[in-house]
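A single chain, nothing else alongside it, follows as structure tokens in the form predicted alone.
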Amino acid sequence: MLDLFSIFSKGGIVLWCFQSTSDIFSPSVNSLIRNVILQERSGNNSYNHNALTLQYKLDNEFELVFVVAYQKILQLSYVDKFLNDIHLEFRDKYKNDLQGGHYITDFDFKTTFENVLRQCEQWAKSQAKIPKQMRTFEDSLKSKKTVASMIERKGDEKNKKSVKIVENKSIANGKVEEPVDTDDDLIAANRAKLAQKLATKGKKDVKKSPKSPTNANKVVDRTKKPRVWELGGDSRDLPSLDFSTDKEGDVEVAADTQLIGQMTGAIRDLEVESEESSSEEEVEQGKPSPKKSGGMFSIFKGLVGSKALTEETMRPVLDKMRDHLIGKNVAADIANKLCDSVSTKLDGKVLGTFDSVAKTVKATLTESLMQILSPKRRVDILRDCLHAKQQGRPYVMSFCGVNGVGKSTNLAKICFWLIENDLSVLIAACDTFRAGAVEQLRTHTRRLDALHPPQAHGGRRMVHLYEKGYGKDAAGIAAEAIRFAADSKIDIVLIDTAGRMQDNEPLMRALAKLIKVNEPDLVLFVGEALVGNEAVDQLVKFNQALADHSSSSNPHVIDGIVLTKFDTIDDKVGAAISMTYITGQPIVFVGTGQTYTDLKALNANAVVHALMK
């Protein structure tokens, strides 16, 4: 039973509506529009909101949306057929009005709606009575094999490991027939090789050079002496290996004065290096070239213009597009959803020549990618820090992520940026597990203090380190650090946490505890730009763990992303798309190197251009 059926334009005009209950469905429909249609996530035609399931169909020719809502617990098999049939009926009946843009009209559609709904319900009952049929050959995986996958190459047999499954045959008298060994020739050949090897080894004549008279008179001491390693960890090496306290020679650090003043103000965007190359390509395209045009969208040359685009027409280029995105390090699941979204958005579009088809599809994909990378909300850390300072409290940022992604390094870069903007920072060393984590932060603190000494800020020390050693409770250390910052009038607290895998439940529970107890203003997930499908798994499980292990009804999950090692991926920037698509949260910082100034803000144009190359 349907609770709601509505037809409305993409401009927001409701053409016709049916409602079987007195419930209010506006929040669910608004959520569908806000989170699916406007966010370019229209690949899957089903959306769940509270206890409702909403299914929809887009008409791109007349810019219409058909929406059906019913209870999530119901399993209605006829909804897809109903949406297709009602879509065709409405188009055929009011085609002239829709072409003329007459949306403010009395659409008498109740009788047609009831007839189509009744027919679909009867069809669903008849389909339920039909026994399940055997799968056809076209539906099997074997039919998907191509000729290239069936070709056996000469070198493939050596790389393949053959596994033989030998069954024991039982004889009538109860004895088990032993398997007959068919590799007698191979065993005999191996024995012959071994015998030949042993024979040649015995016949070897080792020629030794005659000893010189000086060496003959010397007595060689054959006693083996133990090697003495430098800083081998003995008790006498402990003073030189102890880095837990500052030494007199390590206190003074030479400051690189060239870095000072480069990070004042907002973070600079990533430089778009491809704009000049794209303009050069356009110039080159204007010149006659004997070479054939290639690339991702060259397959559109086979499409015929003046026809409406359908899913079958777009299927070859969508498959090519999917492979292209996966090659750019976009997660496979995200690439499939992007292609489905583009297909849904272009289905039914009537275009002119094949050139406009290529431009339209490229513009549609670019628009979808730009929509994904554009943040839903503005993240202005400097403004939020000044607002917290006016309230008399420190602004707290927490960093989390898996092992080895660069949390401590990028925390130091962000700390340098904040100090450059005349904000004092307290670094809380809450990574009490990894050996050397506290010493690493102490080194960063010493270097940052050398770049911005108290003398340059009116005697105010700009960077502090709060540490309690190893093996302590990270949540307790963070709480003490926040209290210390509030008492000392420090502007910002940066909490460094231990790296943990997303499947480690005890460590994920400890991270959720740290965030629940201290309630930071911003929780940043630090991820590598090198990962592909792993980015989806990490973010989904981190978000899920923070939600599951929090006792609050409104848990604090990831607020933003720090994308590191961006300088190592060339144009394979798909991790940015994958991470933003999964969480819907913005990429706040991008790490592009090893120095304190190698911190940028994400430039959506640069990322999209690199993806479309």
Contents of the next structure:
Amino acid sequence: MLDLFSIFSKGGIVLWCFQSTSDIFSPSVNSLIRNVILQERSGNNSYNHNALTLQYKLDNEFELVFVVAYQKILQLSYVDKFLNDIHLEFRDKYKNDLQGGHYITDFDFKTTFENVLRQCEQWAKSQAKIPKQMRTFEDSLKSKKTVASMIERKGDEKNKKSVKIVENKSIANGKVEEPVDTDDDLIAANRAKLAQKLATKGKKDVKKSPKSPTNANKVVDRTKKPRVWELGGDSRDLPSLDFSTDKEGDVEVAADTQLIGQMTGAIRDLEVESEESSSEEEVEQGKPSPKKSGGMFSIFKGLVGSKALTEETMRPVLDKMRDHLIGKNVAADIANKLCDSVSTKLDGKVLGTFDSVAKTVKATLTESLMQILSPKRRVDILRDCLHAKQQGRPYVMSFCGVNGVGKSTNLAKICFWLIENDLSVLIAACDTFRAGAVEQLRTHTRRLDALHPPQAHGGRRMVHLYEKGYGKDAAGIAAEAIRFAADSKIDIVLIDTAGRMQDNEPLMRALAKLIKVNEPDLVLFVGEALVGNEAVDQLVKFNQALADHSSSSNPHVIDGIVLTKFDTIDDKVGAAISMTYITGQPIVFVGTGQTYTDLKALNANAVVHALMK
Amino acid sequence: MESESEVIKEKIHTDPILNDPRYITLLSVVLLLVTLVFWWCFSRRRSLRNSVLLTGLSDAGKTLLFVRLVYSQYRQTFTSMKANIEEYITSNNTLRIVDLPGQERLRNKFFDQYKNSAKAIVYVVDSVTIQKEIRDVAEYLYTILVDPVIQSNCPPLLILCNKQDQPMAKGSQVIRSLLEKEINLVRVTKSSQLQATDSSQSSNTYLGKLGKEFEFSHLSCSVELLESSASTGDDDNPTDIKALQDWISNL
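Counterpart to the form predicted alone, namely the form predicted together with the partner chain:
Let's see the whole complex now, leading with the same chain.
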């Protein structure tokens, strides 16, 4: 069932290989290495390439990689277990060779491999045969929901997310409307509610924290809201909460049990996320490397000699590193993924005598950050411009981004840099929406013209502006501008687009159309360095829009990033990491001010140094 | 009792030699000299340049060349994530062959790690795809040539045109002219690049001679071009790394 199983060293030499078909798997494995392992996305360990799914496991002690490839349509459940077992078998059998670094011996592994594979397949079959246990009520999700949230009403579908907030808001209304029939019943009901409220006050803080980051992005209503109590339910629950018609003696007891049932439901509702995540952590804890140093001398073994890194030992250090990164303005998601990939990289690694866990983790994290910031392709705009000039067509760069990040300012700075290097530029004013956009570009053109007059460049005018006023179609203007540049033998075209929010679907579609129709050589995303978690959302949605609305199978997504307002952040440079991690594209320009000379290139060393300080 | 006091007196007589301050200073000076000599030898050993670096773009064939050279065998290879290092014994001396990963994100890190100990550099080029990738090839070669450590140490550079067994492989003369023309352009564009945000690393060296077309003979380091082929080796196209081996032996 497995198409490929291969063991190779991190230096690239294959130790042992099994292929069941005669296809060539090197492109798939190379692509796995390039896209997953080297891009620090080793948190999830399955990867799809063409029609294959690849899963891998790293051995950090002997610097090996175990890779399994199978057809994507098959869904093999035993691959994780198989990788673990075969890893142990191989390591036990060839420990001496591996420790000496003898990768070029003939490993006779076929029989062991077949045995392990057969065992895993049988295990999978037996697992499939066990009749699926029915979940108990406590395990199911239903017990964790409130009664109210399960009542389906028309018109509720579109507000599913804010159901909880709506419920809470109208509890006050519910309380006010509750008819006061008898004083006794009211007092009893209120006393019960008071008891519950006091009991859950402690839990309220725990509940608030996991919810607050996800609520941050929702629209915050600034009007005065009625106080919300966590006794779930709204005015529709009134009949069940109304105990005034019940018998006297049993009222309290009945109320208590009913309320308790609802309360725990409400609390669990908000805690669902944190519980699931904590259970995931426990699952991860469950599979550490099986090295356990026991016995009397384990203390001494920790001081002298080698100790292997495990999840538990690395966890406190990684948590501290994660908080440090988030404090430096790296998006929370990205910091999480980075720490996960560092722990995968170091799991099972043997430390030297004087290395501490913290130092090793910090060094690996620094290495990963350097790797992320190193460009994965050549960044030399001038050379590409010359190349396009040789081919007799203009080099087209387009700038996109949300509102107010500095697209027009940085476009002018880049224009200045290009003119200084003796290349003529045409600025296409495709921002036909914002008032004053065209005038702004006209002012820049005039100033640049004054700085580099045609006399200084052999009678050739270096900056041109192509504009068609306001209200017209941006894609059309860009197409005309490129044609004009080709006719007038202008070297470069810079397209300035209007700022748009990533959620605005019609505008994203218009941007995608502009890119699709004009096919620029470079699509630059302009992002400001002040942005925090928003960077992730912006980039993902921009890339998604460009990919979705392009009709070709190979859509032209964002090619590079311009990081602006870099002078406003001192050393909270995390936005650079977030942006490069999400797209995988290099940071081409860095804007550090508002004059024409405030344009720099990114220095990866300095940024990583500032991040880890 | 008397014998005891005699023994004590003898001891007191023999002690003065050790208590003599001149003796102590002499001893400590000798120890200091010995430590200094050891430390000097050790540091010199560490900074001894005895490695041959195999570098180049990704998928040029460096790891396979490494395996062929050092182990004289064939192994399937994938993209390297770490450097491969082995001792290599020639007729004259013992060298360390270091195979650096060519992946864009890793190559600078590993090159910086090993450039100080480089006695010679072998830049491996894929002769089949050189035409398409000429800009990337030239840019990395330019980065190596402009590096301050390489400029000061000036190790001999060999540009190895690999994969000659393929039918579309270009010859070394063609590759030489392609590279020279490309570096001619690259040296201008690279020196007008933007400064880095923290402008601590900026090298303003200009390769070759100003005003003249770039040629490898203008450089102060010796640059050679040779051909090789490291793949499976059937009877028609046998593995041919003899040129590389000879060049290494002549270092």
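Think of the rigid core as the biggest set of C-alphas that the two forms share within 1.5 Å after superposition. Numbering follows the first chain given and starts at 1. Because the structure is predicted, anything quoted here is derived from the model rather than measured.
Student: Residue 388: with the rigid core matched between the two forms, does its Cα shift 2 Å or more?
Tutor: Moves: no, less than 2 Å.
Student: Is there a C-alpha shift of 2 Å or more at residue 89 between the two forms once the rigid core is superposed?
Tutor: True for residue 89: a C-alpha shift of 2 Å or more.
Student: Determine, after fitting the two forms on their core, whether residue 69 shows a C-alpha shift of 2 Å or more between the two forms.
Tutor: Shift at residue 69: 2 Å or more after core fit.
Student: With both forms fitted on the core, how large is the C-alpha shift of residue 103 between the two forms in Å?
Tutor: In the core superposition between the two forms, the C-alpha of residue 103 moves 3.9 Å.
Student: What's the distance in angstrom the Cα of residue 21 travels between the two forms, core superposed?
Tutor: Its C-alpha position differs by 6.2 Å.
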